[in-house]
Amino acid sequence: MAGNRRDFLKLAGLTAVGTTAVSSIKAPTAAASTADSHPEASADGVRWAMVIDLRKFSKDDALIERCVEACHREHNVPNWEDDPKNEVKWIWADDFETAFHSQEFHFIREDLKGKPTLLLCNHCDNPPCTRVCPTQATWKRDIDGIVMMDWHRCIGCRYCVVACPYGSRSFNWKDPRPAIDEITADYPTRMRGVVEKCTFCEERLARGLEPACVEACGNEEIVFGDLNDPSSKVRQLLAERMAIRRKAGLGTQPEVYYVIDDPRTLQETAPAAVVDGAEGGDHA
């Protein structure tokens, strides 16, 4: 019976989304198409955001491995290292140039060139993935902006995987449980045929804890906080430091920021001609 119900929902979803997907994934409006614009923060509620300091990560390659391990262990993410085509990831690394291929860095610093960059779901303010889901198995929470997943409602159509421009969603082609090294009893395991992704550790936030990746770093390489709070550390960092976001020009309004430089430090260590000259804007 469960199989027949799932098949029926898949057919219904394919029919519904097939007629609306094109209109749902449309070009951003003029107001949202600015390269890295951000709407005024709402005065109500919380808006969680993450700031990743690439300079600190560039000094210790083991940090990324520690973050990934902590996240995947906490959330029972399967380890298909012998079967990479079935890879499932919540947080992972790619080199800097690939992560930010839509931006130009003519004179990229050596400590960033080719360095692994931590990637995850961007929990966009304008998430295209939620608009194409036929069962509302993925949605953005009104209370804090986290893009959530309900694996019981997911029918495996994978429209959200296609709609996400960041590659942040994984599909379980096989039963993930045999590939979990040690099951964490506090977090539910998934099943074959569903999509999964990072949820900003919403279950930890509910207990007053930070996301697992933030806790694993322990030295402010990743800062997590409320973007709506002017006194929060994320707001302070974004006001003081130069930060970029992935593919912000798509109008998705990602809420994961990457610090690439401290202008004050740059002025102390670099010749004035480089900081103040015409080439200064090209330096990452």
Second form
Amino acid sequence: MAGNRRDFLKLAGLTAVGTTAVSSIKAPTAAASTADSHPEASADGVRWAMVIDLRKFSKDDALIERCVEACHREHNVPNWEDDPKNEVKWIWADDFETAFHSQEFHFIREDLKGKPTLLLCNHCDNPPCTRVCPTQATWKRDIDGIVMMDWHRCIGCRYCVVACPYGSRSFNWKDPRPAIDEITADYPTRMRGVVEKCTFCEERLARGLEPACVEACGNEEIVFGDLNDPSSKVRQLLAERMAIRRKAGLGTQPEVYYVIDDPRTLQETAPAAVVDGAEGGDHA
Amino acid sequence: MLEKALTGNRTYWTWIFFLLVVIGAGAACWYWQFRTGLTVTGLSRDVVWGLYIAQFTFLVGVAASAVMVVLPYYLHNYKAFGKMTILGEFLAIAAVIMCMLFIFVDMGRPDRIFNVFLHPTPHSMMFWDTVALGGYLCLNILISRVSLSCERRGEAPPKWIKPIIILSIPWAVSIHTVTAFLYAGLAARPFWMTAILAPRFLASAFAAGPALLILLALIVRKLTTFDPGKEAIQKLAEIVTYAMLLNVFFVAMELFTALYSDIPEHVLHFQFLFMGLDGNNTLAPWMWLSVVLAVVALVILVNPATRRTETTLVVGCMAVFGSLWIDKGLGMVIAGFTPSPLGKVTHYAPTAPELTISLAIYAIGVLIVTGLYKIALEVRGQMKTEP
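What would the structure be for the form predicted in complex with its partner chain, rather than the form predicted alone?
What follows is the whole complex; the chain from before opens it.
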């Protein structure tokens, strides 16, 4: 089963590469004219991306827990809570300053200070982790840009963990199965000795569902969509709001964006009087 | 020829038995690690490589250093190294095998090792390192075998071996360059992302390797009638001196760039190494010991009088080896992970099984060196007569 599936993915990938090659030969000017356009996964394919709207997260939010819980339950991620040495995580929260560690934050807006920020695999357009894998057990999928993992091929050298600038990859130092709270039957478990990470819920996308963390939100705190579609919600948010990416300077092109605008902008459409009374307006 | 390693006196067999005991203990620990997972090591989510990969890196240098006897002998016809070349080549064989074993024990799924060959991946530096190390092992086995059998039959080595020997020279440089590329091309790890990493690796290799070779040659001289010759030892000592000076110079370049620019991403790793970070200073005493040993080594080696006196030379060589082992076999890898890309400091110290497995791999190396050196000396009739 796994083999067939993989072959299918490969085939789909090859087709996508083929179309890209052909279209780029046919219309080189089109690509060159949009100088600031984002690298596309394929000419007519999708490029999945995630926008985490930090305006909608507060400091002690059960929301974070809901997202993490939904993901980890869905994907049989082991829970080594009392054993940090063996920790495995696909999505987790760290404070804002740690999440954007390479920036220095002084005198920042009160609401951002220590704000729990969801972290996960960035599904980079130029992923350093797939470049270093000696067995192609992790690769960027041509059809939609998702950085995939093959847990049956991984030799456990952990080179990808070393190469990831975001700490998004976990290694199974021991058999994860005893630490899974409740096994979800329609998703595989892993074995000791392989690396795992978030896959943008490719198994849910294939069924036309949004990623588990997005679904767990309910109020568009996390928006998921196609960057190649100018009318998508992700593109709208990126066009209208101030969004940053982690360690953008490394050129990895992360596809997880963080909206850092003032939460009061959520009330922008409301009358001015309401804006003044909104939360966070304590500097008077 | 291999049968010559299977005969020997009581001392020889006691030594072999001792090594086998160490190897046995390591094998048992490895089996435990294989069954339980790498959780038996001190490694964790933030420090994912440790003692194993550090030893691998250090030993690639020892393997590459054989070129320091091969090059003068074959390229410059420097006859004094005639007796030493085989020792250098055999040391290289043992070192490469140790490298491979250290990679093997570090793998999460050693049962899938053949995936590296089933899915060759040119964009991974690990693939090239496998090619470089495998090739270097084959070259050294072939070269040492052909030249030793010719020596046994009293013939000149065949002409076709010469180009292969010449090829082994750049190949030796390549193994350590590619090993440096494993580290130097990672945007995530500023500590390793330095253009001088490969040159520094080579300089430290050409100091530590020949220093070890001097020590081995002197041990062999004591145990057998083999005599490498004073000139050969002295020439090697000069090579060690220059390489060690270059290495210290390169480290100083590294320090200047990091500290003068004062970019936290670069400074913090050095701070962790020498001063400790967030209360974690596990490596600081080691690193200062490395510095002291380097100073001692250079004082002894640069001064011609102490370099030419064998007893002080031995101390100097041991200091070089110790200093560089700490620098490369301990500090270099661990500091790359501390602090992590998210700025976290995680304590790492190897566990008892991790140490036992590492010791066992070194014992395998010593066993190979013992066996191969014995063969070489038997062929030359330089073993002392049986008591």
